[in-house]
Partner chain sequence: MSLRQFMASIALSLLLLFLTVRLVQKGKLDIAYCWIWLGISVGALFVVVRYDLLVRLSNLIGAVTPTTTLFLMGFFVLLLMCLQFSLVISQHRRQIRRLSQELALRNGEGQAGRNGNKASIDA
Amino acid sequence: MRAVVLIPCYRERGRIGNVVRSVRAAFPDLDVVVIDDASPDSSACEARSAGALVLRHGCNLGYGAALETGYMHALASGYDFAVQMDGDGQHLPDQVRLIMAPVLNGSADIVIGSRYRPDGATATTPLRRAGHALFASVLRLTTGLRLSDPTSGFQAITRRALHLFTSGAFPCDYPDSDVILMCRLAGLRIVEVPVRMADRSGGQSMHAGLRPLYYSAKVTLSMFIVALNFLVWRAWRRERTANEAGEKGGSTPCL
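Using the sequence just given, produce the structure of the chain by itself, in the form predicted together with the partner chain.
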């Protein structure tokens, strides 16, 4: 199977080179693609020097757009699946094999690496833990899916999911638990595996300070929109199926 590692990055000078080198050392057969979201520092050069293919945005578009660019590249280049990880060194290359396993054995379309491990060792703050709990509760209530870390960006994604993500439905503004909800509603198989994560090795997180509060509100709204879009789409599909059945003179199939 052909696979690619996608690493969105913004202002990761001094870290992104090490991340790329460690991924390449752990998986020499995988392509590493860094999507640089117009970093004003030398992140793109560092990534390129470390051996990654760099897709550089002309202007800063945000984390979600960087991910979408990566998905578009992965799909257009014919990869069977993609592994996405952060460029700040939090996601460890030696854990990649864990999240690839369910994809390789065909049991999942999306695999999420959870920082909450059975042994209780986690690398997170109380505020974020509260955010994770909130989104996990919303997902459990709406879809029945039980996840411990629905906001994790450490994921493995099959081609089937890449098709969905590049169809224009990907919520570029705030890709988070709303993406999981979208995938679940679209019928994709989602699996969570516990992984070890490290602390940030420097720089500033996009979830620093009080931003998680604002972010939580935006993602909650986005989840509502995703659910609403799904309901509209399902109603439209039901109506279309009924019309087609009516034209053929048959009965309406139950969806």
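Show the form predicted alone, please, the one above being the form predicted together with the partner chain.
Next comes a single chain, given without company.
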């Protein structure tokens, strides 16, 4: 199976190059694509020098938009699945095999790398742990899905999920638990695996300052809207299933 590593990036000078080199050293057969969201620093040049293909936005569009650009590239390039990780050094290349395993054995469409491990170790703050618990509770109550880290950006994603994420419904700023809810309602198989994560090696988190207040309100409202549109996701699931059946049978797909 062909796979690509997608790394959204904004103002990660001094970090993104090391991330790219570490991924390429651990997985020399995987392509690495950095989506630079119009960083005003030398992040794009640093990533390119480290050996990544760089897709650069002309203006800053947001984290979600950077991911969507990567998803569209992965889908158009014919990759079987994508590994998504951050460019700040928190997501460790030696953990990639753990999140790829359920995709490779065909048991999941989306694999989430959770920083909550059986040994009790976590790489996050008490405030963020509270947020994770809140959104995990909402997902459990609405879908029965039990996740410990629904906000994790360390993921493996199949082509089926890529089709959903490039259908026009993916949020441009903070894709989070609302996306997981959408995936669940669309019939995608979601699995969580525990992984090790490191502390951010520098720079500013996208959740700094007052952003967590906006983030919490936005994701909560977005989850409500996603739930109201459950018929849309069911229709997508039926259409995607029909398309896949047509592809296997040699007919022309609808999408």
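Nothing here was measured: the structure is a model prediction, and the numbers come from that model. Numbering follows the first chain given and starts at 1. We call the rigid core whatever largest set of C-alpha positions still superposes within 1.5 Å between the two forms.
Chemist: Tell me whether L231 is among the residues that move between the two forms (Cα shift of 2 angstroms or more, core superposed).
Modeler: Superposed on the core, L231 moves its C-alpha 2 Å or more between the two forms.
Chemist: Relative to the superposed core, report the C-alpha shift of T241 between the two forms in angstrom.
Modeler: Its C-alpha moves by 15.3 Å once the cores are overlaid.
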